[in-house]
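Next up is one chain by itself, shown in structure tokens, the form predicted alone.
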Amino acid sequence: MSHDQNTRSALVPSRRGFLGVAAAGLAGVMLAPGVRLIEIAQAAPLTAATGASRQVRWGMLIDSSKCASGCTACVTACNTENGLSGGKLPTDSQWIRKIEIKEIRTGKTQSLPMMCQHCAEPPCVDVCPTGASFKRADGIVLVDKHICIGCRYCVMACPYKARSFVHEPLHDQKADVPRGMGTVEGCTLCVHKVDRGEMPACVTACAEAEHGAILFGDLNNPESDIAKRVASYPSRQIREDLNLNTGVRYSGI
């Protein structure tokens, strides 16, 4: 079964005519105070309207001989980005994390970004009991905000720790990253800054902090230099195992 936004959209048709009959009285609801559909529509870019293209697969390869263990330059700037708080406590959102890996055979060690793995066969959308959980036709997976009603089945059905639940209210939201109470979230590849046609927030830092460690592009273009570097070196999927056939590769582990 395919898990596209495009097939998802034929698939429920009478969820989308509610939301359609349903938008005069949702546009006055407010996710957070100052912070209303409406005006969220409004801000968001025209570009976003022409859809995600079914022809694209975004996705990233990361090097783990170039991420710095210590070096947090990606996390700071999807907090940055996404208006989250950064804060360490269980209940906080993280959307990016560092972890350290270590081979038990030499003792090497490996630092790596971890984040939603925007998996072509996602469990996350699998489990998801009213189709919040979605795979866009481009491969980003997310939440639909407005349908997710925080039971965190995909919580525990990520393989990678990915997803977060918002347990307090939210202040200050930036206007293209709506948020809500009681809904839970993940990585998004930035795509509000990729349907502009810039690149996720993780990846320009990464680059200035001089480390390069994170290449983003269209791995469906064997023209793209992250096709031409999957194709060419070796890269690993995290829990290979599972055949999710994951969009974020890795090198070097």
Given for the second form:
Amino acid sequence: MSHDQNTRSALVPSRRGFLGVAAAGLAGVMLAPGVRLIEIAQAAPLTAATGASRQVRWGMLIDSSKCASGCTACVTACNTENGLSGGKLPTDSQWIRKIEIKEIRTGKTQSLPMMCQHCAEPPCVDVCPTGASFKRADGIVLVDKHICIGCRYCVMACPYKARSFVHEPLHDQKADVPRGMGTVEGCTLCVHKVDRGEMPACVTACAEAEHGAILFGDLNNPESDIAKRVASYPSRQIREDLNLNTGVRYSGI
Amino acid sequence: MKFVLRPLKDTGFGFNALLAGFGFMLLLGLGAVGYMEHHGHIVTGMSNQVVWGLPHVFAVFLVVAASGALNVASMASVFGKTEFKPLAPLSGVLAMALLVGGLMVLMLDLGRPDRLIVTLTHMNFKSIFAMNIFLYSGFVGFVVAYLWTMLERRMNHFTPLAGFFAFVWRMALTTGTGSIFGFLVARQAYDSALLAPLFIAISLSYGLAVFIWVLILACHAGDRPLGDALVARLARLQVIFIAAGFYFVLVYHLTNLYFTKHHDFERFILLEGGIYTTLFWLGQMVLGCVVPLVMLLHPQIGALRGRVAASAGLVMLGGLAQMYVTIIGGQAFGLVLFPGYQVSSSFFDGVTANYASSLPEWLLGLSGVAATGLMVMLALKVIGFLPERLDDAAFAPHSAAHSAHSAA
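The form predicted together with the partner chain is what I want next, because the block you gave corresponds to the form predicted alone; please supply it.
So here's everything in the complex, that chain up top.
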């Protein structure tokens, strides 16, 4: 009996100790992700913490006279950056493509990249029933993959054929670029890079290919190169009859 | 005389066989949905060039026909044509069943049908799709209320009011359906306010054609007499509705032919579009319009029951052809980004898109028809929606004034 009591009294402290350690461990397990999230949030760029600024209007000016026919550096860079397969089947996603145009009357040919034009008045955003298609304060048009129901009305409404529907299961996605089968996607203007203060992948690739046909910047900042160029030289919007005020402008066509 | 509504009893082998057939077709359709959801839309004929395929053809046809099917009831309650009053409950039930069947197909063809609830938790009120959610649910609500006032004797005096609201709502609903396409400003095939009245006109035609089939089949299954005079009246209405649909199609193409920027699109649909041109002329115009008109312009048309049924069938086939040309032909003709330029790219710019429907799409589309059929047949079997007699004597003038309904 006394032996039992001794054993029990010897056990009680160790059980308490165990419970204490377990509680501390559990608290650690539960708190650690939160602490980690705080760390990530603090380490995130300014845009992620404060949200996109209305003062900024990100845009591109594409000089088709510098764009070389047959060069697909921008397309390849986009596919690599965003984890796209690069397939050319009718069901494959193509966020940016090279278009060859030939004026029927004169025979004059030109080459230019075409992607989401990041309209100020985007028809895709107007028609989206759930608001999954949306425009950020800084003018970047995106799709919220969590509330896209895959109705494809935005694909029907886009004047630029800039949206793709994901037709099959995806593998090896990029951590920065969430995608999903059954949802719609398109050029994000490499928003994950822009928020880090970097250039979109197509812009960098075009410069590295020594064409420098794509100028990226803030259309709202009068001191930026793109704003100065747009203010000084002729440029146009594709389907400007629709009056969508596109963020992507073209010169040389 | 008094019209007594009774459920269908002692239905024979044909009724049960059709019921089983619809049930089997619905199961096949649901199996196809599971297959499509597992593998993605890669197993359909749809692509990034033609994103709305055959399921949309069936879905839009059924939704458009739904509002038209209510027209028989509207004729009685809104336009005072008392001879259609005994048919009003069947008209309401058919309208609801068609709408539910069409919406089922539309919803199950979504990329993420599991997120249907998101359409209620996140709404963009500028989207005509979001507005249509209210138009569709409102339509069902109004028709249920309308049926209640018709079938519940104490509520009968509210029938004209409920009928009026249901009529106004169905006009809004079909305007909304037409506007889904009409608001697509960038596409050559759409971008026309004419699509709203065009859809209203064709809804009358499709809806009545479906109603005529359901009425004839139900009367046959329930061994209920159906008078030649009533069939002749429905046939004459069908003539007017076909003509109205034809008028708007004519105006739509004439305006496009006037605008130079649409000439290429008109050349595509009317002359060089392959399957779309064939479906337009042979399906939509000849089989869906000209032949039924000729068949129905006989003075003794009520007695020619087979001819009325055949013309209604042709209107439905022509309607499916019209939806195919409108929805898929409109997408197959590529977007015009650079007018006056020849265009080429890896993303099929400047070329006519290919589309070949796949078996799962057929099964899904037909399952909408099956769901509609099942709902109507079960409703007729369980609840009294069909009068015991619809022969000419029942509609005699001296007795029509005393017509009334009673629930089974």
